[in-house]
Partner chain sequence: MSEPSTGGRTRDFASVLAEVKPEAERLLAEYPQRRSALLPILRAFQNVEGWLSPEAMSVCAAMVGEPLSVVESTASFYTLFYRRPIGKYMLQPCRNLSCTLRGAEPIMAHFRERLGVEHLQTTDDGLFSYEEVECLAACDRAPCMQVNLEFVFDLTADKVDAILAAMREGRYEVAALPQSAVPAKSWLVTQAPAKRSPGALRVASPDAPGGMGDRSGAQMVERLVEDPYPVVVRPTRERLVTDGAALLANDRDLAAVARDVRPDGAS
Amino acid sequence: MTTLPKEVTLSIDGLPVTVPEGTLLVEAAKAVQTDIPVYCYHPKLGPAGLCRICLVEIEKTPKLQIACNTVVAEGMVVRTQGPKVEDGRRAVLEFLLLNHPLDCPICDKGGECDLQDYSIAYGQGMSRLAERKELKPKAIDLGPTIVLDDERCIVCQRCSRFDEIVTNERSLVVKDRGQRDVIATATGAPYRSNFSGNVTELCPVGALTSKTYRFRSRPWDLQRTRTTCQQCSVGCALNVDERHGNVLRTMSVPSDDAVSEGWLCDRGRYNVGFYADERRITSPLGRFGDEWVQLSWDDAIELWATRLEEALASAGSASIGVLGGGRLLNEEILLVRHVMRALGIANVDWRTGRQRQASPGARGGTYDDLENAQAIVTLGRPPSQSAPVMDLRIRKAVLRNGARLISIGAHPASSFVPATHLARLSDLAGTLAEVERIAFVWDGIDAALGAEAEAALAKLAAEGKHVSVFVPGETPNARGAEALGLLPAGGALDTRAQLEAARGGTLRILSIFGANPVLHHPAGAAFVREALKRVPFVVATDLFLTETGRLAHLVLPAKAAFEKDGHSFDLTGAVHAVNAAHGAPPDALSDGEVMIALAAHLGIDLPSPRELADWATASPATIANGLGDAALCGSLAPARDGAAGLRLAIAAHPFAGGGTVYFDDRLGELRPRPGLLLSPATAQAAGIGEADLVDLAAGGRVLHDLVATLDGNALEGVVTIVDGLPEAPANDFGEGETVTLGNVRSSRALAGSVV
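Would you pass me the chain only, in the form predicted alone?
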């Protein structure tokens, strides 16, 4: 039986307040709509007591007290206003402003700066300082995403505390003392983190500024729209700020406690430059021989519809394939499925990359289940690679709740918290004997591993343990694509089977929606290219001419995530609204609008908008019995050789890929270079040093000039490369494949992080 916390009654500004015992005064004041000013305090970081601006008067206490570090007590009488309080805050502000520059007109924080607001509310009209202000450095390059104006810093330490308390990365520190103190990295290296952008939001002044937003706009000139991030499958809420038709920044939603807890990863925050990239497709393109020709939408849709009708009449629906859907919204997925079913086309599959399954089965968990688990087991690629904000939940579970983190397979957890690594799932036996709440996080790639995990889950559940399962999607709405039916049914062809049919000359038309199988499908780039070249008519909807798009005969300009309305599922199955926040190029259509146009040309009746909305927001069906469901996994790539030697691990990376990140030039410093990662012992045995150039080979396939990075956390005997890099496509290789390293050349000038 759960015991309710004891409640405490006190008075704040003459109003009675009842709050749970242990509540801080700064939070108790919110119950009577009173905001006590704060700089160092943040509800997600806890009390610090550094800035002193939150001074309040407490009856029977001779001195003013700080509300951020004072716990409520029964009968306490508090005054947050009055001459004594205001004089105390004025004195604090006077000290904070002694050396602070008067540059509000050019400061990025102007208009949304707490120091500016409180100076007006509590500060004095002019400075009493007779000496010149102490000058401090400006425009310090702190890392790939952040510029520090040290003269504005009030040393609230929100940034370094976030880096310690929330991420546990402990990169940011305060160096020196007094008026010389400065925010810096502990090692002097650039500040790199998947969550670095959060410190610019946490900064209550204009000290930490974003490189991509610096000197771009004032907050009152921005048009803000709340939507859902579509960069991965976590489903974080975010605010999109636009000015004069340009997306300038994205900001977190502090109230999004159910999913993101108010944090954003750097990909969700910074990957917006592609919206205005000049390489974006802005009108339908037809390829005739080697020549690209601009087409009108009417001509493009007519060409597509005519080819479909010809193929249906001459070869039947089995000669037509459809790929993609994990990047579409629910409504678009439903329209694709409806139109294809109306044409009798069953060769439909969303799985154009390595992932085989997105459903967690009947044991699917919530983010609260993950955070409250006593043990978290990751199978295959960990969330730190593919779902960064989910990884923050795991770090929180370990650091604050004492959970145990266990990674299984060739990928370490890489979560900046203590973790145990096991080579095989069978090694898990007996390690969870005293644990009652267990969370399994499977990457959905290795079907055999998934099936083995399902058997282990069933056994644990039979023992009375609470087991929750999570499958982060390789694409943002993979859960929606799978649940809403973009799967081959009744013996139809999945992605690999469609590619094989294309190579065999039996596939006449292939329609690809927002996918790039040339770069991502594990059959390999050469295999997919050959298949596409043998299809008489390939249609692709996309934002750019990707590796796949360049092989299509008809390319249709699509709208991006901030340019359309609809819904999507996150990896837990929760539905989220996606709202248009940015105007698309004039001739771009959403994939849903494309399907509406095609249906109109073919005379296909569509569901009403109300029916479509009802289906799009319904709970996703649990279409799998569990992990590694045989009905879902379909045909897999042939197994590679099992010889002894160095084993290959293929990792995901938030800034890898040939799509929006590749076409966002501002993110160049964040994109991983083609390289390989290995342990110092493995490198020494192979005669490889840090930053050497190495060739990786297996079965006649070679990746040249990979930059070697040595990492003590890497597993011995394992070589890791990054998936999705156009310069070094990893899909020519298989996870766990035996590889050789050779042609080692020294190149010390290229030293740096790769994975």
Contents of the next structure:
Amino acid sequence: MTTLPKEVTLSIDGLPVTVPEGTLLVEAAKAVQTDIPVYCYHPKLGPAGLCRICLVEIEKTPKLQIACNTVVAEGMVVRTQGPKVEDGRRAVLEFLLLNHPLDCPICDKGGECDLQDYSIAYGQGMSRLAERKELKPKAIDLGPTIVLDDERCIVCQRCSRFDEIVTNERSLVVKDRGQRDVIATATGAPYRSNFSGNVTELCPVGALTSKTYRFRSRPWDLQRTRTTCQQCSVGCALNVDERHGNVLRTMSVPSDDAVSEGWLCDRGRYNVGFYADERRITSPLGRFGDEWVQLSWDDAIELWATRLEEALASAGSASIGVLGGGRLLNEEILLVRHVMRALGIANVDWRTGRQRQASPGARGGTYDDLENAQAIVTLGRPPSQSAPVMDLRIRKAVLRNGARLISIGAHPASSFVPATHLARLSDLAGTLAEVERIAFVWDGIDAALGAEAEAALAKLAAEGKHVSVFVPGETPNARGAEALGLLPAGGALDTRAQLEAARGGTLRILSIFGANPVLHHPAGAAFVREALKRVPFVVATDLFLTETGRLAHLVLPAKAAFEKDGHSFDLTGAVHAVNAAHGAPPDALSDGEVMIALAAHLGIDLPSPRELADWATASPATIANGLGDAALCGSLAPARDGAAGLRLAIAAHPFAGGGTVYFDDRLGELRPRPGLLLSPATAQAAGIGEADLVDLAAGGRVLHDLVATLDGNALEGVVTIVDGLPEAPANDFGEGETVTLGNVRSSRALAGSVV
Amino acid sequence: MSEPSTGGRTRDFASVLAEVKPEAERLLAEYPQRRSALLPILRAFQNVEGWLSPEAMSVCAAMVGEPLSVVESTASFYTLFYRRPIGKYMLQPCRNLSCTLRGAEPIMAHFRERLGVEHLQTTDDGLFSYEEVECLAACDRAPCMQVNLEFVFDLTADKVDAILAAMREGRYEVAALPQSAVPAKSWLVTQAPAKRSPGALRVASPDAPGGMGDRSGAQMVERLVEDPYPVVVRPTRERLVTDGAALLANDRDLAAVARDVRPDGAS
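Same protein, the form predicted together with its partner chain this time rather than the form predicted alone?
Zooming out: every chain and molecule, the one shown earlier first.
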């Protein structure tokens, strides 16, 4: 048996290049920093050989060859420049530009367009076409986010290949043939994807543009800052493009982001309109009775400090509660913890929603572990909803590496790759026998399910298998809040206990940092409202006056993610830098700055900036003893009551649950409507049709007017609703509860009544 | 009995499906991968129906386990598949390189003038459907065309006139294609243009009233307290609205969400 050489040496433009065998010429050329033009080729999508612009000359080959689909060979002599190559590229460009409308002056891509750049480099400057150009549709509304201009399109198929290779959603295709081919979706179906914005970045020309960015700016007028997305816990690197104080767009960091691999989800990309929303709080607000008064920061901090001192003196630190922190940066979390500890306050809890635990224990995995897993088990809410870009890794593992995806519980795993669903974790037994590398993804909500999974994965690990664990956060820096100590220590009150204490009248002060428990805490809106109303002094920091903020006595304008510097953890525990890209409203302060001001009023010594930076950037300690850690999660029993009937599943949604979504008018259609999801059989049994209006009830609590959607992927006997919608708050309901559906109004009858 | 002037079925799809189904099942069993059977199944449908109706393509998609978009993409590549009902004679002159060099353009202009229709249209009498197609692989005898999939070579304007005259008089001998629907005039299916200017998105400038720079506190609080959340956009018949739960769905018929489900005044 002969062993093939692992590396080959060739010459590119007279320079020797040694690259691994099998490398494509276009990649090998990067080693000598030679820029071979490409349109259809993309490192993450592979070669397609469609556009022909990457022509190079190879000695002993009579015709020019495409560099994107030619594999290097030993002794190959390649010329990427010279008259022959330039002639070839000029000819290719002449065809690509044949029917192009040449509307660069009104095209959003102008200034960052490969067609423009290569036309200047290789084009001939004049068209020789004497005939009429082929006319194609322009400004096509492809879906809620994207506009397509078919005349500008060179049909490189990067978008449709992305939709096939990376997302496997396959809604974008090429239709027709020859000169008349266009990018399209199935007839009448809009292009709807959680990752739709990526096609605008992949598009090498101005064919695909984002609705939120069309006609807004020229690329050279934008000021770019690299930061880390704070919309979920995945931690994708992000470029923020800002002009005149407005965030105009966000772009991926394609080449060197190991987290996102250059993809962004639509929430991360498009949810930026809230920065400039006119409803943002722009100064501290005090509520005295029913009257709201604008306060200066000095007065606001003094009010807070005075109330804290009074409460400490009269009722002690046990009468003070602190909630939230999962949206803060590490430095801010540390400052909150520091100040609260200095005051002796131990009633601190970041968990203002359903999630009980954010750390994976000792077996926390990296994204590479996830990608290389042979089996991926999701427990509870699937990451496709709560950590979209992480779901792309899972799709990659399934599609390219043949991994098995198994979901357990009340939520099916993924709609876009083959998956199996098991009702109980015990059904898993034996199915992973021949698998070596296993990843578990737990939503951190159902502690009992987590603990059961921990036992199962410990057993698998004991068999010598490589087990990695992932817990996507409900809030972007849930991991940081937990690891850096925003937890009740030594028998202090967690969120629910604080709310109960508030209802009992023993809580004197409640400070809420960037959280909205009225909408999110599973105790239910009415319970939390009642609790907040009984606390004599509630302070809330937030961007907007949310349901919770409206019950506070002091509301402080916070800085949003692109307006502050610091660090955050992603769900794997990696540290990422967050850089201010955007000027905050003049009077907004970050929660960290607020803490510094409060410390100054109270005479509390602060850690040095150096200490703070060291703590904020250190890897998070392993604080959890595995999934469903009793010390972290408490002994909360899941709300399964075992009665016969429809069971309720409460799902996350990328465009639900954050104030940033609800104060971003540009998202429009992307926001979910209050609805419920049923399998066709379940719907039929309940007498419900597609798009009917339904009321959902359990134990006297009702959600009115939910729009029914029938979905073949839904589980039988399960009704799924979306968490965190202000119009239909799901936190009055418990996961697994038995619910009844009633007051069904047929969509046909309703449609008839308005015509 | 007068024929409708625009398209309409003369045979319902259920009977088409009943006829095609055994053949489709046989074809599916023939290939190791279901998707390999896509082209033969499409052909089986067209052989019975005479064209590929939206229903047929949806059924094909379900049969081979591919999204409808992929089926439509495949069908649209081949000029052998018709995505609209066709007339008695399917005229397909070649518009590609060899034929163009040999005078296809005046031939096509001649066709358009004599028939009074454009590319992908059918004459009002339902006799002729006209499509300018890509290379038919008969370059040696360009310009060429196919009539009901049978070749006609060395086209000239006179030859075109003679052929059309023979067809009108019913003397032109060519095998008939199946027909199960009256053809409509136009074949074209285009995607809807953007309804409103997609660029007209509002971003408040920092100095605008109510913007970040505006400090009128009482007014601000009023606005915040009265309307902390914007009113949910009421779905209209034209607008496809994302349903929250629907985004979780698989293979969902997105168009079905487009219905107007909320009457005026309902909350």
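This one's a predicted model, so the numbers in the text were calculated from it and none came from an experiment. Residue numbers count along the first chain shown, from 1. If you superpose the two forms and keep the largest set of C-alpha atoms that fall within 1.5 Å, you have the rigid core.
Visitor: Once both forms sit on the same rigid core, is the C-alpha displacement of Gln81 at or above 2 Å between the two forms?
Guide: No, because once the rigid core is superposed, the C-alpha of Gln81 moves less than 2 Å between the two forms.
Visitor: Spell out whether the Cα of Ser426 moves at least 2 Å between the two forms when the two forms are superposed on their rigid core.
Guide: No, the C-alpha position differs by under 2 Å between the two forms.
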